[in-house]
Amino acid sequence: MSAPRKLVIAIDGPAGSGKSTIAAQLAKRLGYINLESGAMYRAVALKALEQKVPLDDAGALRALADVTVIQLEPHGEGNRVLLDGRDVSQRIRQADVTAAASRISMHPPVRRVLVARQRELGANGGVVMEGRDIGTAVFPNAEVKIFLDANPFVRAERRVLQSGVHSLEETQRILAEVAARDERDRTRSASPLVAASDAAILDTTHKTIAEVVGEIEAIVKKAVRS
């Protein structure tokens, strides 16, 4: 009996919808590779900040991305992220890098460099890839496409919990940050955040991670049989 074929699973959605955690757990359950596109943009953003490359200089950022080595290694419930051989897994999650990554991801030349790498990594299937344009731009022919969403306030609350700081000021800052990120992602000219026409749309507002992973796993099993 032949082994089940390996699929490309694309998971898209806005910040705080649960993409990273859900993709990591799903990949682990399926024995797939977890390709975290956001980590790749964050890594380039961190390098740009460190080298003082202007975040509005698309050409300089593309050149930087061209010579940047990014490795994603499975680790625990997510990925260990190496930037030119250096572990930046924690650093790229900090607020300044998050904001910078959102800005550089708006530049088409930067996206072209990273999308080409993402396609290479997923060429043989057996991958769960999450981001904001995976099912529409990176892998438009993915066998399984999922779009996760949730109430904006719930998404912001999740970000607050992740930050570990629960002051009113921090909560207000993160609410504003999530709203601004949504606006940038949905209105950018290069691959805006939008659900693919053939994506299964799942609202995670009132669901646990385990429930969402289970729903997607059922969709994957159906796709494998088809």
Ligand code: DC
Contents of the next structure:
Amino acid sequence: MSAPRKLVIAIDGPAGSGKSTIAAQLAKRLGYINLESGAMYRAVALKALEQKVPLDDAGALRALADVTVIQLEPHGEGNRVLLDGRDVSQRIRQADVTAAASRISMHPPVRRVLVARQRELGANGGVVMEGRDIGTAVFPNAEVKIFLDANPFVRAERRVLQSGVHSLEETQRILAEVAARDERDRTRSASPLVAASDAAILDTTHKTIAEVVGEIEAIVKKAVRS
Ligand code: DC
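Please give the corresponding structure for the form predicted together with the named molecule, as opposed to the form predicted alone shown earlier.
Shown next: the complete complex, the earlier chain at its head.
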């Protein structure tokens, strides 16, 4: 019997939709590589902040991305992220980098550099890649496309729980940050966050991680057979 086909599984959706956790668990169950494309935007954003490259200078940011080595290594529930060989896995999750990543990802020249790298990483299949434009722009021919969504308040609440800080100020700050990021990601002209026309749209608001992973596994099984 031949080995099962190794697919490309694209998982897109807004912040707090459950993408990262679901993609990591799914990849583990399937024996696939899990790649967080957002970590690449975050890594370039961190380098831009460190080198004081203006976040609105698309040309300078593209040049920066061109000479930046980003490695995503499997690690626990996600990826260890190396920026020019330095482990920045924790640093890129901080609020300043999160905001900067959303800004630099608006520029088409920056996206072109990172999309090309993402395509290389997924070229041999056997990957779960999560992001905003994986099913629409990076792998428009992906065999499985999933778009995860959830009620905005629930998404913000998940982020608050992740942050471990439960003050009213912190809750309000995260709510505002998620809303601002949503707005930027959905309304930018270059590869806005939108479900591919052939994506399965799953609302995770009232579902457990295990339920969603199970639903996606069923979709994958069907795709492997077809
Ligand atoms: O998934 P994340 O929160 O780590 O993504 C960080 C930022 O990167 C997010 O604001 C939007 C951007 N991004 C993108 O534009 N395209 C992707 N495929 C992944 C992330």
